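Take a look at this single chain, the form predicted on its own, given in structure tokens.
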Amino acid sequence: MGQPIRIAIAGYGNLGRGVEAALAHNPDMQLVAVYTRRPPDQLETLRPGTPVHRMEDLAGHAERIDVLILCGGSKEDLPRQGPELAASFNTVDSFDTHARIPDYFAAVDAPARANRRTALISAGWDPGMFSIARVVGEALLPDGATYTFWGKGLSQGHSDAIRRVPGVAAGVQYTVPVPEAVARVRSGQRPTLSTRQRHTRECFVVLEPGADAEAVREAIVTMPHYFDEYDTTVNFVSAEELRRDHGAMPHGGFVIRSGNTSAGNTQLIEYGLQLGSNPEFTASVLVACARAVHRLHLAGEYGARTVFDVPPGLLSPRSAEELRAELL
């Protein structure tokens, strides 16, 4: 094995900590630094001795980093950080606002291409692994329909969105599949299901002192791209109850492609995930994608990319010869 890939983390919340944990399982990579908006001396990393710097210090550290993994939120952080940092670094991020991915891709692609950098956007499990399952299912069963169900689980992006609502001190959001819809799809039917018919959303919110509960509820349930198309329940709880009952971050879901290869022959493809920790699994995907980004950059592949543009072999630490011999 040659020199390890030098990885840096931008943002050290749940996802950033997950990236650090994932890197411990990838000996071909080395964590060289964490960058944070908090005072660096107040940050305690999982591995003692990891260099911690201010986010502002990134500008002078480009030569020390092979791939920068962006661990900010999709609502406010990544739309600004992604294009800005792609001008100076090879990057990977987990931007997950599906409706805005085309615009975000264009915003990242221009600076990355102009500066001969490689930026993989919207990696994780959805978008990410589920995206691949949708593409493969559609390609294999062109006469069919694809259904994606998430949960039951805690969504990081949606939880981050509700915490940014004025009057919210803390909160989490769970995505819950509608059981009747899942049963119809698994039976081989091809029902037409609206967004509202596929999932519900359940929020648990701690209010700031003096906050107007009804105003907070209204701001959440009408939030575009996050809650406005779903039946959303907002539960107001104490900080103690939130810590006690909602401290874990499980998630998961499944992608189903139902189709026919000939009259009377129904085929069903299902790809599913059961995740004990949403951020740790998302982080594991980002780390594997960072390996692919490094290889793509060395090959002169510049600009923005998505998981659709990454050959699976580039995600693996194994050589092409090993993959053919042992996994093909």
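In this text, the rigid core denotes the largest set of C-alpha atoms whose superposition between the two forms falls within 1.5 Å. Please read all numbers here as calculations on a predicted model, not as lab measurements. Positions refer to the first chain, counted from 1. What changes on going to the form predicted in complex with a further copy of the same chain:
- Picking from 148, 221, 297, 109, the hinge for the rigid motion between the two forms turns out to be 148.
- The smaller of the two rigid parts turns by 27° against the larger between the two forms, as judged from C-alpha superpositions.
Let me have the form predicted in complex with a further copy of the same chain next, following on from the form predicted on its own.
FYI, this one's just the chain on its own, none of its partners or other molecules.
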């Protein structure tokens, strides 16, 4: 093994912390520093020795960093940071606003290409590993249908939405696949399923003092886009119950490709994830992708890339010879 790959983290929320944890399991990489918008001395990193700098210091540190992992959010941070930082760094991010991916790709591609940098966007598990399952499933079974089920898992966006409802002090939302729908898909039937038939939504809500429970329930289950197309259950719990029973961030789900290779022969491909911690798993994907980005950059592949462009072997610390001998 040569010099370790020098990694830096931009943004230190749950995801950034997950990246720090993941790097501890990857001895071929080294965490150079964390960059944050908060005052650096107020940041408590997982490892006490991790250097912490201000985000503005990044510009002067390009020579120290092989790959910068962007751990900001897709709404506010990445649309600005992604294109800006791809001009000076090789980057990996988890931009996950599916509808805006083509625009984001173009915005990152131009500066990366102009400055001979490599930028892998939209890595994680969805987009990311699930996307790969969709592409490969479709390529292997062209006569077929693809189904993505999420959960059971805590949805950050939907949890935020219920917390904005007047009368709600706190709350979380779980997305749950409908077992009957899953069973039908696994049987090879290729059913047509409505939004309501695929998932249910389960909320655990702490009311503000004096709030009207029934009004809150009604406001949640009828909320456009977020809940109105689903069967939603609202459970009222105490602040203590919420903390005790709903503090983790599990998630997961599965992508199923169901198809036929001939009239009589049904084939089923299923890729599933059962995640104890959503941000830590996403972070682990980003870290493996950082290794691939470093190698793509060394090979002269400049510009924006996605997981569709990454040969699986580049994710592994092992050599191609070793992979062929031991894992093929």
